[in-house]
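Shown next as structure tokens: one chain only, the form predicted on its own.
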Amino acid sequence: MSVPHPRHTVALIPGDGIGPEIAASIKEIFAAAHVPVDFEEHDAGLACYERTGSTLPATTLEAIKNHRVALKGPTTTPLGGGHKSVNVTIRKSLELYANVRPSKSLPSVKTRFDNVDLIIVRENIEDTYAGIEHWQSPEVCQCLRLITRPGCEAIHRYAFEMARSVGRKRVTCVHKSNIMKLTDGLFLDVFREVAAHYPDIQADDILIDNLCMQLVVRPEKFDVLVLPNLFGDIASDLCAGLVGGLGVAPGGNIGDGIAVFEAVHGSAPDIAGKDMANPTALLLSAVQMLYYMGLNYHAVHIESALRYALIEGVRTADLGGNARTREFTKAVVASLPKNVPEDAADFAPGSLYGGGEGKPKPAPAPARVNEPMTVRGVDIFVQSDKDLPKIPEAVGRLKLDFKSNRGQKVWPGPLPSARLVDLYRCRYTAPAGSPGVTDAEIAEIQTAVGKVHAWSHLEKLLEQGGKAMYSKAHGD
């Protein structure tokens, strides 16, 4: 005798603009497909802020934690100032470190390519999305790009485990380590360390600029791509464009035992309430969610029903058709199988999105030996809006090596024909082979420089195993 699949409660966040309409479409399709999921609705986004004063109420975040799985519609994030992105807040609050964005060609969706089938695995927490920014002077602001070894290990292990679980054969690391030698260098080094534990998966790497060119020439050559946060954000939208745009692009944010699936497009307030919205992206995200939950039977048939509706020519305006939201929803429902067996959960083929449990088990972290680091000097950033800052050329045993502006050396030697701004990096180092620099010595530099020029901040120069763990200035 078959045993009914237990029901699951999923937190549903309809979001802003067209969000409630497309969320209603998913609920209708799930009900017609007899998916054993109960949606519990919660609020977030701009409309929520206008009602409650919070873009992400504590009750919503708590519901996601309790249910472990959420489906989220689009939420509005103002450009520039305004409240923080709800998406970023959720990802960081729940340590959803892997953003998984499949891109697969859909039938009857006209694009330049008809053979795209790849998965973006984007690191979701670090990089410039740490959101650490400062004005250093009236003319210079900075953003810190944070890449950590634990963060790299987590995303690379996830990429290889996911590739193995869904039968993918190749994982490509995307980076820019020829320029960002330390941050992207770490991302690539850890990729190679992790790849050594997966001899059954082909591993290679590519520069981000080359990837973008290759994607719009031969996207079929790629399988799984793993990228740092900012590059992944850009490349995943590019890949969405290859298969029809953000209106057909699913996305999942995966952590350890918790996940939030979302439509990655905007809230489109200009068409909200007009029965014009395309539910495809949120529906494919819901399918991805079902695979993650192990509800593969329902995932397969809902995805098949969607593809059949597209083959039949039922498309919304953004895909070149004239179907309304309600009409599109009914077409998907009409394409669903009529009878769903009680033991539907036993049907478990491999899938694009995760297959089976859909939650790759982390591999052991690669063994490594952490050598101690020694402080060899300090970069102190000095403000001067008139000329090269005149500061001491030596403080104690520390000698001034160079001054740079916008990363280019401007002293010693002839002043280059460069557009100078009012902030200079001034590097002091101890003689080679001498003991490490102490905090007291760095404080002496701060005091000595501060007597003649305002300084904004400093960075210690670390050395490990005789290797400089800091960059040179261009021209040094």
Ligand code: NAI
The other form holds:
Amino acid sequence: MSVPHPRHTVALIPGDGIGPEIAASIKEIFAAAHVPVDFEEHDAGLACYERTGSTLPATTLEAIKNHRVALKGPTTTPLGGGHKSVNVTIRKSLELYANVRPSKSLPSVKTRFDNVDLIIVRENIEDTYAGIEHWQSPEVCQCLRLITRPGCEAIHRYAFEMARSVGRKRVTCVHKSNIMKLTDGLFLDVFREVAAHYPDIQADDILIDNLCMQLVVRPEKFDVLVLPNLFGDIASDLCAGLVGGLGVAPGGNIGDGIAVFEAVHGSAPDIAGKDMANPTALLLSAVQMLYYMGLNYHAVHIESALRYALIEGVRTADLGGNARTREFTKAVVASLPKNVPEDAADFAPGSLYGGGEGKPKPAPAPARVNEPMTVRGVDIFVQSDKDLPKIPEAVGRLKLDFKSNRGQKVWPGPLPSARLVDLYRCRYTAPAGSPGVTDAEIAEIQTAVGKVHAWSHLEKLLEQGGKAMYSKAHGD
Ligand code: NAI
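What would the structure be for the form predicted together with the ligand, given that what you showed me was the form predicted on its own?
Below: every chain and molecule of the assembly, starting with the one above.
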């Protein structure tokens, strides 16, 4: 028996390949479970592109904005032509800054561990995924890694709010601040600032390499993990592997008051249309969505029915069984009204994914007065394909401090036995405590250096409260 509940409309994007088959499975299970959700179907992906010339029509994006919640099947990215991934476009245009991927062991899904129960909260917008890349010289290509204070505040506040709302006890910040002292240093510093507002939740941190080792040895140690985008991307697939692979891995992309839930796997063109797809990942994403919407009762029953079907041994081919998609769906439906397994208590509202009364709410942004920054100097990146670039050792009051190649100081002092490439970073600074460097002085350096070598780009060296806001070269 279902509990009466006001009806909700959710945008459903079936997507490509196996997408329509697994979306049909979810619709069937929702209808049988009397979930008070009406799906409004919208197009995106390759088939949509072939029909309309767009992989993500404006009407689809508008529907997500209007309904505030969407469930998305996998979409195929058209090859060639520089098409942007539909997922990335949705995340960026709707500022869905948190990618939330729960990994919990499932019954009868054979893996090395049977006690995994963790949630990955991955920052979803920034890091190297800003996609700002440039060739600097014939030998050197660069990708900008952007980590921002507002981005860190948003993801860490979300992680703690979610942990609190679903009764989790510990949040671990994952980083590499021993190497990327400024960017990951900021991610960790803001984590500690935010953690101070959540004394009820244990906060600690771990280096990404150590995390990977520990995850494949003792994954049960971890509770909620919060990571920058790239580390989070990799670690979340690793965690999917711990509980049975991409076929069972759900995920949600969450912003302030808006969310898109999707299976982690792709459109699986190799099995599309063959009634072989495993709908579990999309079904668990739909369960995650129900928790998010506060429809815990339905979430608990559907999730329990799924687990019961698995306990009964109904498995699709990817999990070593022989059930077809439709059979699997029927087995879940058959488990729905009764047969709630004894461990249903594990799935008490909000205990697994979040949602319900304790739906994470973004805390108001802290009032911040940014201290002014002064320019202490400039790094100019100079092309030279043979030797150390011969550039002036002083321009006006700015002195040349060092030249580095691939981050390693190569001047002054003996040339290290490093493989040299055709781009050198050359640092000019004004004396400590002297007035800030002006744009006119930087232009003088550009002109002076440009007379002898081509330069690729410049980075101003900023100081705040006397502290250098830039990295040194190795060996400096
Ligand atoms: P894929 O995840 O589609 O397939 C990899 C392997 O896993 C295949 O052997 C496939 O049969 C199997 N598989 C995946 N999901 C399954 C399921 N639910 N049940 C049973 N078996 C399943 O990855 P692939 O082949 O690299 O990508 C295919 C297309 O999907 C590409 O165009 C890619 O761009 C797109 N893609 C879309 C994603 C999304 O929309 N979220 C995510 C990843 C890829």
